[in-house]
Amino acid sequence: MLRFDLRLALDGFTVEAAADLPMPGITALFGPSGAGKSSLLRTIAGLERASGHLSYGDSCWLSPDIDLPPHARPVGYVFQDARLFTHRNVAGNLAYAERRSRAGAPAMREVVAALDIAPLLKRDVRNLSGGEARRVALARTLLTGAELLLLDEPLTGLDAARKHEVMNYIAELPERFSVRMLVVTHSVEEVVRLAADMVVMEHGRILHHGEPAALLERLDVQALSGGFEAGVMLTSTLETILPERFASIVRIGEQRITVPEASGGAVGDVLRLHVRARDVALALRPVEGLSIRNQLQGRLLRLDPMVGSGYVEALVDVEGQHLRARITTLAVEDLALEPGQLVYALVKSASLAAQDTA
């Protein structure tokens, strides 16, 4: 359990944040740029001076009488820019961390294998790609034997392919090395892929804390994502793999849809699906003759007008889970949509980023 009640003042910006976080694997610290996420992370690490209380498990790190320095806190910090030692190659960076490791730190060979960096060990760190540098930075941090890893937007600046690659490595670390992770992000996609728990921040304050699926469907949380990624998280089961079509069929309750191939997935795996509201349309009956093949039957729960625009956010119950659709006010009027109606949600398969949560 990570408990804190902290106050930090920086150049006219104040962070006042309090929470009790169970830390079930990976917790996402989510919010827009300038929300205070990184400042809070640095405070937990001891890199910023703050007032209040901070404890992890049975250990108190900060109180009116205690202020443990960064090296006395069992944390590992991964910065956005990796910050590898340029005068050492990859092996040298890892050896440096290993020599300064705490008792119980994982073995070098285990970390190298987990992050697939054996081919990189002799490389000059200045010649690493962005994704390779992030993996080496993660390895170096793991080798210190830290109990709590603090990752400050570790995927910033990576292209889509490298981002998914590094996300897959990060997702496996908590179970493989019995560590807990607090990851700063402003990306809904990263929350869906990685997080078992979610904290939402804005203007230096914690607004919400809870399960990602429940929080992501809230309109006030969706607004913080910038609109493009706004949507929901659905849980499904992988039922059929179609490798020749680079696709998979997943089941949501008793209904089935097609998604892009779940890399490395196996039949029976539980998958998370990120469905953006802008990629969902509604119909009153099944529709034929469309390239949008996925049609989920559900019941319309609510219509939320988006102030200052011609759009409405519709919330639909699909097999006990919630789906959002961003449609126009004119469409609501033309279809005479009302809460309680049976509707069909038309979902573009390309908008579904299926990831294995196992």
Contents of the next structure:
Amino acid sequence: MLRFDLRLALDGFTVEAAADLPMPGITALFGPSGAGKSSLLRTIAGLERASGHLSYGDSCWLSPDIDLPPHARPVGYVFQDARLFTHRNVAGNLAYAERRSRAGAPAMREVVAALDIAPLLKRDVRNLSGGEARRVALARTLLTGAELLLLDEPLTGLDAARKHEVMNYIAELPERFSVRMLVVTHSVEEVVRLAADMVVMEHGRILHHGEPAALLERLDVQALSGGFEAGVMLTSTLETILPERFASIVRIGEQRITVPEASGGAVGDVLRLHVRARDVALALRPVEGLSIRNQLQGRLLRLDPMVGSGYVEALVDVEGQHLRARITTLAVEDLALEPGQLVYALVKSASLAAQDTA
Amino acid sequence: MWEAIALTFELATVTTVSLLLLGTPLAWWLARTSSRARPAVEALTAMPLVLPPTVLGFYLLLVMNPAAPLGSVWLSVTGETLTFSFAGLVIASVAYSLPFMVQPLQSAFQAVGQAPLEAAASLRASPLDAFFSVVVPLSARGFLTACVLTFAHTVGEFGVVLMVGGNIPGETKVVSIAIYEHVEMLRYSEAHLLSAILVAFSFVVLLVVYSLNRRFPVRVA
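So that was the form predicted on its own. Now I'd like the form predicted together with its partner chain, please.
Full assembly next; the chain just shown is listed first.
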């Protein structure tokens, strides 16, 4: 639905990106800093002058004959720094968008309710916290009535608690307001939590486009996230909720593991789990007397040495899904690990970011 | 005496309004353009700050006299000469006070920057809409500074007025000229009174400007 073939020359840097994106719900535009993600987003919005083609659905925004100015493009943009108008309070910022909205834009009270902004309406925008400002900026953009929303790193700079809070709001929006979003991020966690589709960018080019689960397994994609967060996405089914333990039991194939309580999930829901490679250890036999509760049986598929470090990334097949474990080269030698072996992946339950994707 | 004061304030008001209309687009262009002509235009705009008023007045006199293009057009349209008239004084004051309007506005517009404009565009505001709904409110202090300084500077002009306007009561005799005339005729008490009024006025105006902000000063003054 979003089609583009764009060329944008910046200071000492060229973005040349072409893709044909179906835009289901949320699409993540993923890549390291300086990959040109934000520049591509700005070009789509018309904030940077580029050459090439750009169309959304049936409407063409950029071609050799057409170049719609930013205010005429039916697209909403949420800036990384929120960019609320300081000469207006929160209500005034929302009213600014409402006055200029398209036909069929959502009503003010719906948007205010969806993002819990009612208590903020009278506030000076300069006194909002980072998370509050992002929510107001999201609300302001929703009010324009654009179907396609571009979000430039909507969670960067927020502390972990605020990040999860804003992420939960963003995850709800596509269904609630029938919008599609292209979200710039360099965080694997955000991709796992939000994205139904994923575009990977580096050095101003689009490297990959596809399903987040499939792309996140790739080492070359993993390397782009800076390593620390590198890991995989597992799909599981919520089986039991243990409210008094603040935990849930989920099923992966025929195996069960415990995860932190899934917020708002119901039994039978499909959950995505983000499992970081550094939080997974391998054992040759089931281990007893250990604080790590989750042990998944699987078959070792591959060992990828990480060049320039003492680590190896092991790819393990668990019930048809793939898990990554970052272990030391010494451990590989001690255990005499080899592809094809039966292994037990020890996963720290606390590292699982269980999220409802229903 | 009151005639001169009233005329002075009328001249300052008309000049400020005219410069607001002319100076705003010029300041906007200077704040945003990447044209190579910008330094030249900036220099021209700042010229009245450094030129002796007599030089400016001399050239204005040449342009506005009934034999010159501007002066003759004015004469044929209005039936009056542009020199030694109130209209001529307004034109001279607009030229003379130009930097006092343009420079604070240019600084204010530059301080607003690109970000709020992009935000406005993303909310479907056309460039003109964004200018009035975002740039003007965010530059409010710059506008206030520019208007107050322009007004005050016009009240304080002398040389240019003397060159193009002369000393016609009710038409071109502003306070500064009246003071000069009183002194020439040794009427010191009248000169004292008018001077004191101008001193008090100037102090109050500058006090207002400096109390409100220090952000958009005239740079070459």
